[in-house]
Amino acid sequence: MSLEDRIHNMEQCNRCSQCKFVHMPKSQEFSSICPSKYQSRFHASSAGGQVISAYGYHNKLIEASPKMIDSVFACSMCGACETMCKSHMGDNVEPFDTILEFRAQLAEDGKVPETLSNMVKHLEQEGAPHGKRDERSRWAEGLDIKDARKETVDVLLHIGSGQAYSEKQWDNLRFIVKLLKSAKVDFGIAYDSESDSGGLAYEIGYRSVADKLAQEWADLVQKSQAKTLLAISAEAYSAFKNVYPRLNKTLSSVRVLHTTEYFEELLQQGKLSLGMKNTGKVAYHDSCRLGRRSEEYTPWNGEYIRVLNTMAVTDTPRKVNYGNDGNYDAPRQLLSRVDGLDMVELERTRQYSFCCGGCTGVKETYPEMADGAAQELLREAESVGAEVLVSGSSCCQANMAAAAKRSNSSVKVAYLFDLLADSIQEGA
């Protein structure tokens, strides 16, 4: 697919500005769903901005100037603004396919950020963003851990980069390995022969660099016989089940699992059961990773015809991803689980959830963009009366865990595992 294959769409957007706002908001507070548009105030920000631009931009009436590759690369790629569109729109518009094909052209033509074309440098030469390969699997010294690489294993664990090179988050890892291990659990990881997914690199559009890291993953998985392939971060869950169908790679027929869908299975097995209480009211946020962007994606190679001269329809069934079928349900179980917690829901929740910014560079490229979007949540946090505001993704924890630090905020934000460390025993 190319921006010329997205032609038909980009025409369709009427700049509606649907993609720019919860549906049926339950205050006007919070009724943003955009994080680029409600921190830049600026239209081209938003989807149907990034739209304009790239038609403009295919069809060489505008030229990519500074401040409209910002505009592109500031967004986190949430895909909150294709759950808006199609809500309205249907598959019409789509504008996360078109910004992703918009992206991928200003890769081919050498207009991205350094800091981004940096880290995609640093995934070629590294298999990640940051670190050095051989230094993948410190965190694992001493544990004990199958060599998937040699052995065959039942469970696959994939790390990640973000966890992997984070000695602050190594407790939390080193805690799943000793639960896993508890439920007697036969697993294994691939040690330095782990990659980064590629789900960076292809949101980044950087294409032939995430397809060599899609398949170098996919061909060790089948080499490992593993039956599920579980996933720490969010972010590779969201490849492998999101981005993978796209670049044409498959897992042979292991199950994607999130640490949260399997250990909830595990304590309803009874492999592992919860004791200590934990008191205190406690906001689950509904990462863009774990939640809309996890829906699988299913490739579609059929054409659009048009009927009575006006209206394209496809030719063939298609699937549309509306965002309703993320992994939402399995990190609320888990909460829901730990006596005395005292859950409470932010107003912008599941495929509605507001996105925290931190993720896909942003970041490291537009740190104010990521510490406003993360303000934005501590404040839909704090009220609603929340103390802890509880991420399921490592990346989301970090970033709004840095945003509460520096604006003194009265939300601790907690990672959903450092949460459950004092419940979840081991054994039955």
Contents of the next structure:
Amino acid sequence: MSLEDRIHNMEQCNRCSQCKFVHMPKSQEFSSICPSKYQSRFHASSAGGQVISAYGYHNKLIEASPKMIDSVFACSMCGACETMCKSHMGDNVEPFDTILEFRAQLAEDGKVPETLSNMVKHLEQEGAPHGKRDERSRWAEGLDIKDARKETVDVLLHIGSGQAYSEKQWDNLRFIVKLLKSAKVDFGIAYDSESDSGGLAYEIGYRSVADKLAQEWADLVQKSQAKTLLAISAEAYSAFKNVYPRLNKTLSSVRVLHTTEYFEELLQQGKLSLGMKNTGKVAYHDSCRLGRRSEEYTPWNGEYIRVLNTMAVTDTPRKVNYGNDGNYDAPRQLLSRVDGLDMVELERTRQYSFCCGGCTGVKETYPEMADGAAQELLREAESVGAEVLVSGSSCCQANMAAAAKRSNSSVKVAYLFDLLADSIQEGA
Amino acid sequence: MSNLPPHILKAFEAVVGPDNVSDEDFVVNCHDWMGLGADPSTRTLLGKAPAAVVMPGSTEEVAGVVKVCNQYKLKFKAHSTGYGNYSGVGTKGSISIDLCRMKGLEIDPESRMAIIQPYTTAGELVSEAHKHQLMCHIIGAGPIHSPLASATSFVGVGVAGNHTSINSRNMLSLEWVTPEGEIVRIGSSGSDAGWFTGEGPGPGFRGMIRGLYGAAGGLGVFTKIGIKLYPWAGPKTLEWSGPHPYRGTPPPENFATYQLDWDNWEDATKATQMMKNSKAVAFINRMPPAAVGHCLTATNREYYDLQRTGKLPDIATKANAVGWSVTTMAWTKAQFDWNEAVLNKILAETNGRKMDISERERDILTAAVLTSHYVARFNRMGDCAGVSMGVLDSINLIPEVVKRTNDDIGDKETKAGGKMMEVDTEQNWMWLSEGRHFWTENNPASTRSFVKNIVACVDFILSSFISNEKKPLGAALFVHGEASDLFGPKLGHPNKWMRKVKNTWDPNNLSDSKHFIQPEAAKESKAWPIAKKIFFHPWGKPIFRKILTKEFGKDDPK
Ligand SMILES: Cc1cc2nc3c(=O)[nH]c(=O)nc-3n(C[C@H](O)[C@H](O)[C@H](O)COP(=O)(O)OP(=O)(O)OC[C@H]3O[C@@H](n4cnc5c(N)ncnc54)[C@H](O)[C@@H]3O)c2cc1C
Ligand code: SF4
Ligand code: SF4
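Show the other one: the form predicted together with its partner chain, since we just had the form predicted alone.
Starting with the chain above, the whole complex follows.
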């Protein structure tokens, strides 16, 4: 796939702006869906705008000015545009796929912001966008976890760079380990041989780095003989399901689950029982990587042909993603197990969720963009009366919590497993 | 980067702030993209990019921007949501005034109206109005367009029109930045008496600013309007059923949706009059069967697979060639029952029937008429379309209009092997408006990917205009820009009045008038009465097509 292959799709963009708005808003205040357009306001920063820029760039009608590069990379790759575009346009346009190819082209042409290209360099060297390879498993010291490189395990954990290197996150990693142990799960980790899934490098546009990281991990998974690959980070979960198929990497020997799905399964099977109590109004935020961006991607290499005189259709049937099959229910079910917890829904949920703006290096490169999007979510949570805004992604949680601190928001932001840990009653 | 001198950019920045001005190529190109090839071209980027995009945040800032344009004699054009960039910027090097920072929306439930700014979308207005048991008119362009742009500047016919009229008439009081940068309030807001009427104090203005079809950017910038809302008996928030993108709206309590069907348009028209007289039906909408098929499917491939295997539901085939989708609305069960009884009686008296539809089909048809959500799937069928004249006139004309459009394309391009999309029936999108009026436009989809197809589209558009001119079929609304001088003389000369208004308010011709009217009629329009006789004579057609082919071939970047 390349930008050249996407010309047909680009030319189908009818500049309808559906990619900026939720399917049918419940209010004017929370009608936006694209964090990038929401902040910069120029059409150019929406998906439709990026399609036009990609088309102009590909046809050598425009150059990659520094401002254009910033505009492209301030997009958090949340995929909302793709879902919304399909409200009307089916698979005619698929702007997200064009954005991916646009970035790959810009990366090939050396037009990537320095912060991001440095992150990718670090990924190449250390297997993580920051931190040293030999420090990746420091969080696990003294926990006596099986080494999946040496022993067979049923469940192989992928920790993810965000949590592995952030000491603040280690408590909830340990809580997850505690739960696995109490459910008597045979699990292990790959210690310092774990590396980033490759999803970040792919989304920034560095295909060969992504390919290498993904291949290494796919080989390790294969070798481990695990039956389940348990992703703790939402980003890695999304990469395994949505990016690996684009890279032709197969994880077919394992079931890929996110921790929310796995623990809900254990609870349903009675292998784990948690007495949990917590009071307060809690809203759950559907992180894009756990939601629409975790829908399994099915590669398709066909062509568009003309039928009925003029209509463009794919020459062979293909599976089209609509964002419906993300992981939306398991986190809600987990939360509903907490006694006394009053769940409220945000206005924009599930595949129509508004992204917190923190992903794909946006937080590091354009902090004001990530802050603006997170502030919008905090306002949304306030508007439905939530006291706590819960996320199943530690990356989103960190971004939104920092934003809440900056704006003195009345809403507390919690990582789902933190909230569960806090809710466990004594004796449970 | 544009050639705009830095001091001019600075002047704009001084008005709106540096973050709200850009002359970067990637920004201005986005205002040059032709989303739907209704401005015939094989291209998507038209090569008419503005010199800069400027985003004012208030009426005063709009006036400031317009004054800078006047100071430096720069053309400008207002841009609300830019749906399809339908009427583009028009002139290379002009200033695109993007109003996306102006999102004001205030509902005045007592007066059944809203006060809106340009970037309030129809979807937002619907949602907020429902909370007050009100609804707005919503045009076929769907929830993402600007009702302000529609009311002031661009046609305004829409799916819900039987209940909610037409936006040209829904516009109440108005705030306007004239082409020279003066802020004017017309109607009641002009004397600080609220936004509830456009007629006075002072003269009525709707005709003056709209001309035949809307100001289309040619008369300055409209910054705020009062807009009429209509009663809504449904819930405060619409419910949705089914997975995305097959979502539909189950008819709310005391609502019902049906697909009605008759043997011929004469019977259907009689029933239409009865439905109108009785007021038993609130919403009356006709999407041609192929469009219904696109509403019910998510991709072209899905539509095509069903079509070629004969598995499309009846309502998406010629079994539904003559019919309306209707939705009744009632506040009480008694009223609901009355609506049902009256509708059944009308059907019995006109040989009509309710077609069998599944719940999903029903919900999607309901969503289409209450939110106009799925009309935009028309864009999926083709990236350009022929558009007939567009008739807004008495419902008595329905049978004749359908017959004429059948004749116009029936033997030509929509059969297998033709140059427009192959379909079973004519492609009239019809919806009722207030009084005895209905709107229709015949829109065969096509593609601009090939020169021969775009040529066929242009030929179709002009042929249907000429046919309407020879044997008038009601007022044609798509007469704008250069076409006003070609076809205006047969329509009571609106072009003359539009030109007078234009030249009075915009003596420097800075408000880009490509889609409204030029200060002077083009020379070509003088030659038109003879040219059309030559080109549209059966012998002249091949020559005309050859000329177009050459023109578009030149244009074709592929
Ligand atoms: C697929 C499709 C379907 C459509 N269906 C319908 C339909 O059913 N009924 C109908 O009436 N129209 C229809 N349209 C035409 C058009 O999109 C609409 O009329 C719509 O109202 C335009 O709104 P917008 O926000 O996109 O306006 P824009 O595209 O932003 O502007 C439209 C025109 O109005 C001018 N304008 C916009 N805002 C202002 C302002 N604040 N002050 C001064 N001038 C302004 C612009 O210069 C331009 O000429 C359709 C278009 C498409 C592409
Ligand atoms: S990307 Fe899709 S939703 Fe966005 S403007 Fe283009 S066609 Fe519309
Ligand atoms: S991926 Fe998200 S941020 Fe980027 S253009 Fe699409 S909706 Fe906007």
